[in-house]
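The chain below stands alone, shown as structure tokens; this is the form predicted alone.
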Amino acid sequence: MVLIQEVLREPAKAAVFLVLAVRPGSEDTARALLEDIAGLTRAVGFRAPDDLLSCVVGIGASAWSRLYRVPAPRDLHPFRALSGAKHTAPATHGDLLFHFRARRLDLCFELARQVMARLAGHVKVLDEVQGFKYFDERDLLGFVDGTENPTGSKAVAAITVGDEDPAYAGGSYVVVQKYLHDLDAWQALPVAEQERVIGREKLSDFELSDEDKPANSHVAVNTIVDPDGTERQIVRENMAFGSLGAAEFGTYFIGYAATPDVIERMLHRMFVGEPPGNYDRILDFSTAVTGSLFFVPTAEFLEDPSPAPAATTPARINRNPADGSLGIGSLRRSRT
């Protein structure tokens, strides 16, 4: 049996997001903290379990091989940095991601406390937002967030790694990004201008129909469909976040993958454009600030990475079974 992290909840109303880097010599400590992370989830979230507390890890191409004497997952690279004619999506340094959502912002804020705690004087804090939801699942922009979220089984088999890289099924990919909106020049748009740079209708969340719809929309840049027709997807955890006293508000970008193949084409039609210069129109007024990628391996993997026999043969993981689930079993471990 594969103990899995969490990656599919329901959509948290508040999330705590971390990036940090190992500091030389410390990687012994960092390792016994993700050793000991489901216990300390268990333990803040104990106290409130209808509030659904989670923390998902992430490890950046640069920390594995500090971290761990195994080879990395298959598609693990730094983040690949854009440059289009008009906007960058930078790529920004990140060795740890820590992703702590639940139904109340103080579960998170422990939980992380606890871990920053235990990592005091090993780690240097890259970027810490806490982010909100905003009214009925919107950003700040307005708009809903995340409508386009598969679900079930097809969201497992978007985030969930399979028999292509064995070693490590079960695992995901995600990348972050954080997002800064000018609101004022936002906000000057007319709510149809509004409509048009995003694809879909403000109130409503309705897409808008092809003929309506620019190319260079959101929504229509974001769709990524194949050759063969088939729609590549992922799982959105956004959220929103502020800072009135530094002027600062935006939207934490979080996509979880199977490949990071899909967001990279998603963020090459975004910044670059397909054809080039059809870029995504909302970055005219959404600067991306940072950017990180990170592989999430399986809950048993963070547990005990020590290296499996050879003779051992992998787990095989069903992504496409009837009840949405993984196929490999209960998430939770059994205690006596």
Second form
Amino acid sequence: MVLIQEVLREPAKAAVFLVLAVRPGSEDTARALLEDIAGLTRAVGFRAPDDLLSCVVGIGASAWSRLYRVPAPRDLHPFRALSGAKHTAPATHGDLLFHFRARRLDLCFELARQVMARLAGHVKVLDEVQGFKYFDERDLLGFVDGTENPTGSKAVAAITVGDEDPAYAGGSYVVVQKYLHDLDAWQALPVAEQERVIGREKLSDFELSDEDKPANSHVAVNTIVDPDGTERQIVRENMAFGSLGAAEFGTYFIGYAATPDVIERMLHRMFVGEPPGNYDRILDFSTAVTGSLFFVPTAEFLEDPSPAPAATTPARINRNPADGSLGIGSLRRSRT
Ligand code: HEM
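The structure above corresponds to the form predicted alone; please provide the structure of the form predicted in complex with ligand HEM.
Below: every chain and molecule of the assembly, starting with the one above.
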């Protein structure tokens, strides 16, 4: 059985998001830290087992070939910026993403601190956000966020790479975007109108009926159904964040999926619109200021990136064996 990273878990109360650039020449240090991340997480988290500390690591397209000699996951590429008639989604650099979650911020902070101590001098912090859930699972727009996440086997199917990329089966893709809200404009909007922007009732969290839900509401734009009736889902765990001094109020979007396609399709519908012009009205109150895509390998891969799942990797044949053998290489993935 493949040991996967803990992408699926009950909603956390607190999170720390770290997006890092690995300095040239520091690849071995970064890779060594990733090999130890599960152990570090256990060391910090086991002291408070009820508070469910977890850490998911993602690796960006630009970092993959620097860190690993094995071919990159099939669909890993840099985040693609989007430009609609009115709103844009910028692409920003990121070699590594750390998504720390727990019921308490101190656990996330401590693990992040340990990670940064190991990486001191070897990385540059490109973005750091300490996030929280607002009251009853709400974001700073005041709406309950996360309700329609798939659960159980649907969630597993939504986020897990399968036979389409056997060497990376069990992994996931993850997109992060930092959004800043114009809270003054949002709060000036009557609640009934805010509900038409989101597509759900604010207090009860009930979804608006099809007649009442505008086509440019956030929920309508992000409901994607294939022609055969299958809904394409992702797993999100957005967090609120803010700075009072800087008057900065935001939502850190994080979405996991088995392929970046689904998230990219959602983003296209949000920013450009399908049909073009039917962009997501949430963007009139929320500006995307970052955007990066990462691959989340299995925990097994992180701990020992050299071997490949034997069943799925073809034998390598050395055409000039020095030892006179048949030259059938290892069934394990080679790092050279
Ligand atoms: C649903 C907030 C960005 C995808 C929702 C809901 C809220 C919300 C309140 C309704 C409750 C729920 O089902 O979770 C936000 C905020 C965002 C943001 C404040 C940033 C400003 C995004 C982005 C994506 C996305 C960037 C995709 C790339 C979805 C999906 C749903 C959803 C798939 C569920 C739709 C359904 O099936 O009903 N979001 N979201 N969201 N959001 Fe977002």
